[in-house]
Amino acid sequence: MQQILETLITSAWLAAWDKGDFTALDGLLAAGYTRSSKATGATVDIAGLKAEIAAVRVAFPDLRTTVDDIVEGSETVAVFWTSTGTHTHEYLGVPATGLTVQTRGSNILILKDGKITKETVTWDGSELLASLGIRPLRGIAAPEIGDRAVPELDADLMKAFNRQFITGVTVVTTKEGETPKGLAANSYCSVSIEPPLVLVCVQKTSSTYPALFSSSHLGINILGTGQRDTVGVFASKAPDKFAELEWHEGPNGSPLLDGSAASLEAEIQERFQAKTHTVFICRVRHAEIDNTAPMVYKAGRFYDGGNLAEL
């Protein structure tokens, strides 16, 4: 009876998740069949799994799954499996990367007449993510006190706040294919020097933003006094932002642009997802430095970094 119990999952299993065939799935499930992650804690029926299924297989059309293992108990089945494949296309509102990625996970399943009424998994669509060095950063919803949900800060006072803040005006830079990429940001800093780690935040709107996902390097380059046009070019949404300007490239081929005050160019190695915005976090592999004074921006207007006077 366990071996044709094992059969039937394998079977099923990998039909469903390897080739798109869910008719495999309704000889298995129970009417009342629900699926609960122990991660997000969501639940799901038969239409809910196959759903998900299908997303994960547009996204990663190649997906192939191994059963390792079986464990079959008195009213329970435990499930160990891992999956392979190529992210090609967006999933969970991420571009598609065409890294390979493996995961694993288990699942519980509890079985009645033969059929599965219940499962629990350890898995999530945000472990494949994860596999990608993509992460969510978690707790940043508007948190409740008892009964009462905290009101957000009022948009305008933020935008005061933010504005008293001086900052340095970057140019982030990277590669799609053999077309260079960037845009212009402030959000940048350092993070640490040993390792020599820098962040930098970049909407999910921007033109540039798939083709971030999908390099393994990028380009920070601190704008110069001199740049001021530069900045009109990447604030803009013009086809081809680099047709009028010198640049070369980085080590790892990441465009550096010509006259900045300084430029580095480093290995993207993890991103963090943030609502409207994601944070890449990188190594620091390549820097040049030049005695052009950098630009400063303060309340949407922008000032030369080497006049300033001195507390």
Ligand SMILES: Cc1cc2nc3c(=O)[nH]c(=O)nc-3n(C[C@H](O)[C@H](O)[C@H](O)COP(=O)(O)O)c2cc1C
Second form
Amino acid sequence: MQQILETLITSAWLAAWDKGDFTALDGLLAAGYTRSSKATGATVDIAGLKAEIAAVRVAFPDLRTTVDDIVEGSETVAVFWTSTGTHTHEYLGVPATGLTVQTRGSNILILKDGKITKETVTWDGSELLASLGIRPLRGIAAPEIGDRAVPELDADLMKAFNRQFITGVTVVTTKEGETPKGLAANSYCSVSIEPPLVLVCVQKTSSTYPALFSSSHLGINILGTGQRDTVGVFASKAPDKFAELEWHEGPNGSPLLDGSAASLEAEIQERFQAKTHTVFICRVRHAEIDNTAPMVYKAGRFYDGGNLAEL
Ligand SMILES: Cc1cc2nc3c(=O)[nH]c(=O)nc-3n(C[C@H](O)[C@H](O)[C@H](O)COP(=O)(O)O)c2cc1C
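Having seen the form predicted on its own, could you now give me the structure of the form predicted together with the ligand?
What follows is the whole complex; the chain from before opens it.
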């Protein structure tokens, strides 16, 4: 995307949300523009968008927004934003609390002829409500459900539970322009066979995340026993994790690592917000299976999946 469009989106966004000035926004939105929310399922048109912005601005009159990142996909642009404001009037049914709160979201814009035709908002409203004292918020006083205090589960207990769970190791991949990107992930899970759905959870602070979020497809490689070094590379922040690797592209361009026990390419269908992570639900479009035994992961260690003792 040209830098100029990026600048236009940022300035229109800030003018609309922070000043209530829709002039620049009007120039950017196509006539049939729609905005749909993943959280509520609601879809609105241009007038609906303006009404939403106006409602937020009434509730948080000192709203300040930053556009943290803009990432170009093949036909899409992903906008990552953060807004801060003081809750001065009722919002989402919550009376004014006087609290200054911050919320983050990410929107996918579909552009045609330089105008936004469709916008999908992935915004975790529960995070905002939590800041307003409506939902449990980690690290704050014990949250209440009815009259019963519900303390947060101890993090060490949660980790100990996870250490009892054995998984494989995958490398989740995508491309940022022509550059292959990827990270090690053991959060892979098969959701269903028919339709062939899988999921993977990716931390929003991952450097692969912006490219992944704005991609239409991703690759998932189940690592084999010969790829012990590969785990280290993809669990790191190395700038070019593919430099020493042989890899090829899936039908839609996702990087698939040679030597993997199995690789798939899938189309991203949902991007659910789960606080620090995004759950990507994907429909598998292509799969390759190798005879190599898979790597096994348990409690921070890696094992040979070809030498398991059957019970
Ligand atoms: C065995 C293993 C499993 C991991 N699973 C995940 C995961 O499921 N999701 C995730 O976001 N990070 C996971 N990580 C951590 C990332 O690989 C790590 O944060 C990496 O540095 C991210 O790279 P990036 O910031 O360049 O994308 C895992 C790491 C290891 C070693």
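We call the rigid core whatever largest set of C-alpha positions still superposes within 1.5 Å between the two forms. As the structure is a computational prediction, the values presented were derived from the model and not from experiment. Numbering follows the first chain given and starts at 1.
- Put the two forms on the same core and the Cα of Gln102 is off by 2 Å or more between these two forms.
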